[in-house]
Each structure stands twice: as structure tokens, then as C-alpha cells.
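Below you'll find only one chain, the form predicted alone, shown as C-alpha cells.
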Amino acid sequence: MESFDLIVVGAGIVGLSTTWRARKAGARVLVLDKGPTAYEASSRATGFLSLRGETPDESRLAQVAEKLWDTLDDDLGYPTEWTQKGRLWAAVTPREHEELKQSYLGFQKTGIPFELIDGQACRDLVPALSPETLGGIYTSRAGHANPQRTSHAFAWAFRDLGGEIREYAPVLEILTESGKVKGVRTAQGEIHAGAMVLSAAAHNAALLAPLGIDFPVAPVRLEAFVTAPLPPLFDQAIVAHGLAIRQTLRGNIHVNGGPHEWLDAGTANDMPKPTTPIVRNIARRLFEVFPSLRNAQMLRSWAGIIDVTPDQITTIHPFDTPAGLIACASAGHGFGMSPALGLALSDLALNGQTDLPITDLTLARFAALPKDWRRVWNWQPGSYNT
């Protein structure tokens, strides 16, 4: 019978960050994934670190991640293309402008120097923005990196330390004994460990349900595309008109967002990721933010799955029963938060505690959530969040 100190379920960027940290600490770690490494949300992220002004409960942990990003290339020994040139939330419609002004009240609670600026100040920062831009929120902090390079940098660094990643090895059941986690059952048999981290995004809910644990998360499919390389237009990470937009090191404009389609997830199934006509909606929104991109050539488009919690805030929960089990859902914020999430999850798995600020991110905040919350909010498969 195989045995490890820690099993991590899910070889996305959060799981890989966790395993790298745990392996550095000397633990024998196994990573299991139902598909290829970093194939789901991690390789399809925009690549942003946000300091979470929109969700102040996450902000302290995001600020830990910000410090870790600064040395991550050297720590991993592989490039991530991290650049820290600030972040801008821009409004191009009156409704968006009013929503930004209301959101700014939350931004002010973080202690981070966020500025509420007018449309001209937005265009001074990013001249390519539409003249229709009405205002925005700006910080010189935060940044972005290459999602695929970063995900695989964690995986390569983990393997360099002797860690093992098993692809196409879905976990079918979590095993427990005497109130403690015991391991997992796979198609190849049982694998045992005294600690386990679930970072399998929306699949966490299906894995925890047989244990009588309600893990509120909803999978959602979003579209993305990149243009052919263009001359430099902006360095900042930009959120505007429902889109997340960055320019890559090569000059591609990388964008995702727009309407999201809700899905359902089991323990091992591969959720559908077809590109749909919604990509046209993203293109239209992009042109309304950056009119000069109207004639840009689209290089490729794709779709990805992210896990969304009811309050759209990260969840990190160490369970008392079964002891040794920790679950994480990053609510679409996993890429930027991954250095800090991996450190926190590794601490919890190996030491039973962490000094990182996660107390506001546990499942306790959902104590009053109705069991049929997805139906009540119409977050059901086939419907859209526009």
C-alpha cells in the first residue's frame, strides 16, 4: 500500500504551490489530478494579482502574496513573467461608474493606496482607453504574470525536489478512519496519507458530499482569447466593462470575462469547455474599452472553468472531522493569491495551523446559507451570469 505524508487533489496552480511548499519543508507529497497538470482554470486565468479591494476579507492574504511574487522567479528557478506596474478598474458606462464609486468604499478599508480618479486621469495612465471612459480606481501596486509559465514553474520546481504528480488519476473517494483522513480511492487502488488538501476547484463539493460536508461552490465556464502580438499599449492589469485585460510580454492582448455560464461538476468528469458565440460579446466589450483594437487579429480563443463561492471570496477550511483534511476554493482569485494560498495550505497540512490571515475565509461564514442557494440565485447549469 502506497503511503505519503500529504496528498494534494488537484494539480492546478493552488495545488502546485501547496505541494512545492510542503516538499520544500521535507514532506513526502503526492499530487493527483483527473487530467493534465494545470489544465483547468490555472492555464486559462488572465494572470492577475489583485489586492482584493473589492473583497477586503481577502486583502490581507493578497498582500502576503504580493510580497511572495517579488521573489518567486528566483525561488522557483523558472520564469513567471511577473510584472508589477499597477492595476486600473475603468468604467465606460454611467452604471459602471456608479458601481465603481460604491465599490471604492470597500477599497478604502484595505489600507492600500487606491485612488478614485476621473476619466482623463485614466487616459493619462493608459492613453489607448476609450474617450468614453468616465473614471476608475487605480493602485500602483498589484501586477500580472503568464498563467501557463507560472503554473508549470511550480510543477517543475516541485519535481526538481523529487515530488510526484500523477495525471489522469481522478480521486473517486476520500477515505477516513476514526475521525481522521486516511487517504483516497482511485481506479488503481487506495493511497494513504495522514493529511490531504483538496484544491480540485468545483469538484471539491462532490468529493466532500459523501462525508456529509456541504461545500458551497458553483462551477462556471468563461471565454477568453488573445490577439496577435501588438506594439506596447499598456503595462497595467486592467479590469473594465466586465473584462480582465492584460498585454503579455510578447505583445498579445489577453482578455477574458463577459457572461459566465453555470455548469455542474462530479468527482471525475471533465466539464465541457467549448468556445461559444459569447466570444463575440467579449470582443465587442474589448473594442468599446480600446477602440484601437477593433482591427486587431484574434490569434486563438478558448474556454475555462472556474470555481465560484456564493460571496465570490476564497474559502480555506481545515476540518475538525475528519482531522487532517483541508479544502480550498479560490473563487477565481487563485492565480494571484497562489503563492500565499500554497503557503497557508502547506502550513495547515503539515503543522495544523498557519500564521497567515485566513480566519475570515472559512466555511463558518456560510452557516446561514440555504441548502438550495444555487436554485434561489439561478446559478444553475445552463443559465448565465451576465
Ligand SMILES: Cc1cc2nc3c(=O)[nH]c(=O)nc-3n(C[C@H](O)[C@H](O)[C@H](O)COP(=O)(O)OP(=O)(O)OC[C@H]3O[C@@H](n4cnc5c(N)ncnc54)[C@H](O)[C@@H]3O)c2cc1C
Second form
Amino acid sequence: MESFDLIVVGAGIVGLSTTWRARKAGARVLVLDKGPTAYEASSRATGFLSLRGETPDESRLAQVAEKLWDTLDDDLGYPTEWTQKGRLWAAVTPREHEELKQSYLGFQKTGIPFELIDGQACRDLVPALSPETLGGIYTSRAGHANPQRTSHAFAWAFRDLGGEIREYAPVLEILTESGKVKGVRTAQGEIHAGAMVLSAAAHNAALLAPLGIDFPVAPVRLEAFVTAPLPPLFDQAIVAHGLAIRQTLRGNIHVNGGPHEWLDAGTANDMPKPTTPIVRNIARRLFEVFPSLRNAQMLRSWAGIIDVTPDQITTIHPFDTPAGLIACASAGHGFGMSPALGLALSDLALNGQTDLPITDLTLARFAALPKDWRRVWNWQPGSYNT
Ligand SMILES: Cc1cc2nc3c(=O)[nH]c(=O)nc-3n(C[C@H](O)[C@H](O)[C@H](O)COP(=O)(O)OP(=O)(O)OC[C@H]3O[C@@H](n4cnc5c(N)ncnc54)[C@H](O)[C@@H]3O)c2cc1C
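Structure of the form predicted in complex with this ligand, please, following the form predicted alone?
In what comes next, the whole complex appears, and the chain from above leads the way.
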């Protein structure tokens, strides 16, 4: 019978960051994925680190991630293309402008230097922005990196330490014994470990359900595209008009957002294809923010699934029963948070505790959540958020 100190289910960036940390701490770790390494959300992300100004409870963990990003290239030994040139939320409609002013009130609770600036100040920072820009929120902190490179940098660094990622090895069942986690069942048989991290994004819910655990998460499909490389236009992370936009090191404009569709947990097993009307919607929004991009060539488009929690805040939950089991859902911002999530999850798995600020992020906050929350909020399969 194969046996490890820790089994990590899911070789996305959260699982990979966890395994790398745990392996560095000397643990014997196995990562299992139902498909190739980082083939789902992690390689499809835009690559922002958000400091979570919207959610002060989570912002402290995001600021831990921010510090870890600073040395990540050196720590991993591979480039992530991390750059920290600030983040700008820009409003191009009066409604967006009002919403930003409201958000700013909450942002101030984080202690991070966010500034409310007018349209001209936005255009001074990013001259390519539309003349219609009415105002924005700016912070010189936050940043972005290359999701493909970063995910694989974690995987390579883990393998360099002798770690094993077993691809095309779906976990079929979580095994428990006497109130503790015992291991997993795969098509090849049982594999045992006294600690387990579930980082299978929205798929966590299906793995936990047979244990009688309700893991509140709603999969949602998000679409993205990149343009062909362009001369340098901006290096900040831009959030505007329902889009997240960055310019890559090679000059591509990388954008995601627009309407996104709630999915059935069951259908989240198949990666969805982008749909032309939604890509067109993203393109229209992009031109309204950056009129000069109207002539840019689109290179490729894709879609990905994110694991949205009811309050859109990360969940990290160490279970009392079965002991040794920890589950994570990163609510759509797990890429940027991944260095801190991996550290917290590894600590919890190997030591049963962590000094990182996660106490507000457990499932306890959902004690009063109605069972049919997705129906009540119309977050049901087939509905769209715009
Ligand atoms: C278009 C898009 C843009 C985004 N932009 C950003 C951004 O700018 N900044 C940001 O912070 N976040 C962003 N995100 C969100 C971010 O990508 C995710 O929060 C993050 O990648 C989650 O990582 P993960 O490892 O938890 O999940 P995933 O990368 O989805 O990995 C989960 C893994 O679990 C595996 N798995 C599932 N079930 C099983 C099973 N039964 N057995 C074994 N393996 C299993 C899957 O195959 C998968 O590889 C974006 C997401 C999308 C789709």
C-alpha cells in the first residue's frame, strides 16, 4: 500500500503552491490530478494579485501573498513575470463611478494606501484610457504575473525537490477511519496519508458530499482573450467596465470578464469553450476603455471555471471530522493569493495550525446560509452575471 505524509488533490496553482511548501518542509507529498498539471483555472487566469480591498477580512492574507510574490522567482528558481506597478480601477460610466466611490469607503478599512482619483489623474497614469474616463481608485501596490509560467514554476520547483505529480489520476473517493482522514481511492487502488488538502476548486463539493459535508461553492464560466503583441501601453493591472486587463511582457493585451455563466457542479468536469457573443461583448467593453485597441488583432480566446463562494471570499477550512482534512476554495482570486494559500495549507496539513490570518475564512461563516442559496440568489446553472 502506497503511503505519504500528505496527499494533495488537484494540481492547480493552489495545490502546487501547497505541495512545494510542504515538500520544502520535508514532507513526503503526492499530488493527484484528474488531468494535466494546471490545465483548469490556474493556467487560464489573467494573473492579477488583488489586495482584496473589497473584503478587509481577506485583505490581510492577500498582503501576506504580496510579500511572498516579491521573492517568488528566486524562491522557486523559475521566472513568474511578476511585476508590481500598481492597480487602477477606472470608471467609464456614471454608474461605475458611483460604485467606485462606494467601494472606496470599504477599501479604506484595509490600511492599504488606495487613492480616489479623477479622470484626468487616471489618464495621467494610463494615457491610453478613454477620454470618457470619469475617475478611479489607484494603489501603487498589487501587481500581476504570467499564470502559465507561475503554475509550472511551482510544479517544477516541487519536482526539483523530488516531489511527485501524478496526472490523469482522478481521486474517486476520500477514505476516512475513526474520525480521521485515511487516504484516497483511485482507479489504481487506495493511497494512504494522514493529512489531505483538497484543492480541486469547485470539484471539492462533489468529493466532500459523500462524507456528509456541504461545501458551498458555485462554478462559474469566465471568458478571456489575448491580442497580438503591441508596443508598451501600460504596466498597471487595470480593472474597468467589468474587465480585468493587463499587458504581458511580450506586449499582448490579456483580458477577461464580461458576462459569466453559472454552471452545474456536474458539468464543471468538462472545460467549456468560449462563445463568440461573449468574446464580442468583452471586445466591445475593451474598446470602450481603450479606444486605440480597436485595431488590435485578437490572437486566441478561451474560457475557464472558477469556484465562487457565497460571499466571494476565500474558504480555507480544516475539518475537525475527519481530522487531517483541509479544503480550499479561492473564490476567483486564487492565482494572486496562491503563495499565501500554499503556505497556510501546508502549515495546517503538517502542523495542524498556521500563524497566517485565516480565522475569518473558515466555513463557520456560512452557518446561517440557506441550503438552496444558489436558487435564492439566482446563481443557478444557465443564469448570467453581468
Ligand atoms: C478567465 C479567468 C481569469 C482569472 N483571473 C484571475 C486573476 O487575475 N487573479 C486571480 O487571483 N485569480 C484569477 N482567476 C481565478 C484563479 O484562476 C483561480 O482562483 C485559481 O487558479 C484556483 O486555483 P486552484 O488550484 O484552486 O484550481 P484549479 O486551477 O481549477 O485546479 C483544480 C485542479 O483540481 C483537479 N481536480 C478536480 N477534481 C479532481 C479529482 N477528483 N481528482 C484529482 N484532481 C481533481 C483539476 O483537474 C484541476 O487541475 C481567474 C480565473 C479565470 C477562469
